Partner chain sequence: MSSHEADPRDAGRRDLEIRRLYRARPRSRFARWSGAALVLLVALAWSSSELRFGDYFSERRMANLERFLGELRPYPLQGKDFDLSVAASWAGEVLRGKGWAAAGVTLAMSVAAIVLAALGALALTLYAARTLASPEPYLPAPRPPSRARLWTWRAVVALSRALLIFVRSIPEYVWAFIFLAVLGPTAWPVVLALAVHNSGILGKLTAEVVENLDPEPLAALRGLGASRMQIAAAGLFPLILPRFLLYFFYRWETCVREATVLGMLGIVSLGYWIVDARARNHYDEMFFFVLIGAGIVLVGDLVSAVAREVIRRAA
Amino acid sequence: MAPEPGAVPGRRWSGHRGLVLVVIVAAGLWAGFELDLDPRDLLPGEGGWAIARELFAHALSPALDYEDEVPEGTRPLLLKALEAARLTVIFAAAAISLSVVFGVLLGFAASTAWWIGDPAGGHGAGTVARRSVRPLIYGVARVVITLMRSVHELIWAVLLLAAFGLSQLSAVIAIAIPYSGTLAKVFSEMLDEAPRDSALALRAAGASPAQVFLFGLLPRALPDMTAYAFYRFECALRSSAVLGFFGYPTLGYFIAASFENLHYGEVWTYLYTLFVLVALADWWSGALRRRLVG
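Kindly present the structure of this chain alone in the form predicted alone.
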């Protein structure tokens, strides 16, 4: 249908966007009313103000040594912080490595660029069978991805702790499960959105479906997939640190222990260590993303 005379392109969509914004604001106000949210609840009592003042008073003077007596032979505080940072990186690297493997496999299964249709054409019995099985695999993969992404790593940590106890493998799997689902979803979309010129050329030349995927689609999507995997590694560092609050020897464990003992200078030492760790990972992954995608 031709646009009406004098109509401004995009005006209808702008109106829809305004309506969506109004609905979002109304939903937020309704949720706040239902939850009885009151900004005054954020004001701590006298004891809370005292803790906050003392905590933030140490922000500019983090501890360089322990604030209490420690047994003879205990490693220096800064070395302890570096060791906690090293373990945080190890947990994150192990989790993201598993996540990438399962993310690629599930993303491959959930990609419409591969599973829907027959790239090689044909009407034989084998082709018909493949066309029947592929939508089923696609649907199952999508359901599995959704289930993995629906549960946060902290909930997985609680469940795995209850089932298997405090083990390092439980911590790695707790991070890897939701990250695998997230990577799989994004990888499948990147495969679907990758340029198809090479894949179409291979298909026209009679290449097999596996060859079309491996040499036509995957190389075009691989730079974006790699860049996103590095970004998720940054997120895994933070998740690894948070798992320390469950008892794993990452930075979160020592932050929680120092806070409970009122050693606020040590708290900031570990917090700054985490900040530097994430900043270095961000700089490193950003440089790699610029080389791969830029």
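With the form predicted alone done, generate the form predicted together with the partner chain in the same format.
Shown below: the chain alone.
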């Protein structure tokens, strides 16, 4: 159909955008009714008010020492918070290092960019075999990535807990599985979207497929990949803290314990510790991104 004279280009699609908005509003209303979300329930009951008041009263005065008597020889509160922060960082760093290794391997397998390393032409048996096996690698990698990503790290933690029993290593592996999947997905997209001019030039100059990939393609995607891995480290810190709610001695464990003992000042001490950790990682990954990606 010829466009009407004077029609604004893209007009037809902006109608679809309106449709997306209508669907979102309708879905929101459906969700509200499905869950019986009653605005009146947003007002806490009497006990709730007491907790909210106490909690907010302590927001600006986090505890610097225990709020109750503690047995002699207990480490000072701030030292305990630091120790919990250390373990939070250790779990996150170990998990992200595993995730980067598996993310790179899987991401490479799930990208099609390295296929161009193959010199044009060539009809030998080896070439044919290689070309028919590539889509298979691609498909398997995609399925594995999707399965890893579709289960949340806390559910992996529950599964590993049931399968292996309590071990600190389970916490690291639980985070590393979905994070490897996410890194692999994003890495593969970055490799596929990286400019291919230098790779094609190397291939024309007679470089081997490995050289084409390592020196032509990878360097173009590497800054983005590094910046994204750093961002995921920040997310891993939060995940690692939350694993504390499942018994691992990271920050979440102490947040839950202090909350249940009504030590709201201590809750804020741990919350602010987590806040500082995440804000530092946020600043670090942001500064690095500006320098790498610009």
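If you superpose the two forms and keep the largest set of C-alpha atoms that fall within 1.5 Å, you have the rigid core. Numbering follows the first chain given and starts at 1. The structure presented is a predicted model; accordingly, all values stated were derived computationally and were not measured.
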Yes/no, A31 Cα shift of 2 Å or more between the two forms with rigid core fixed
yes
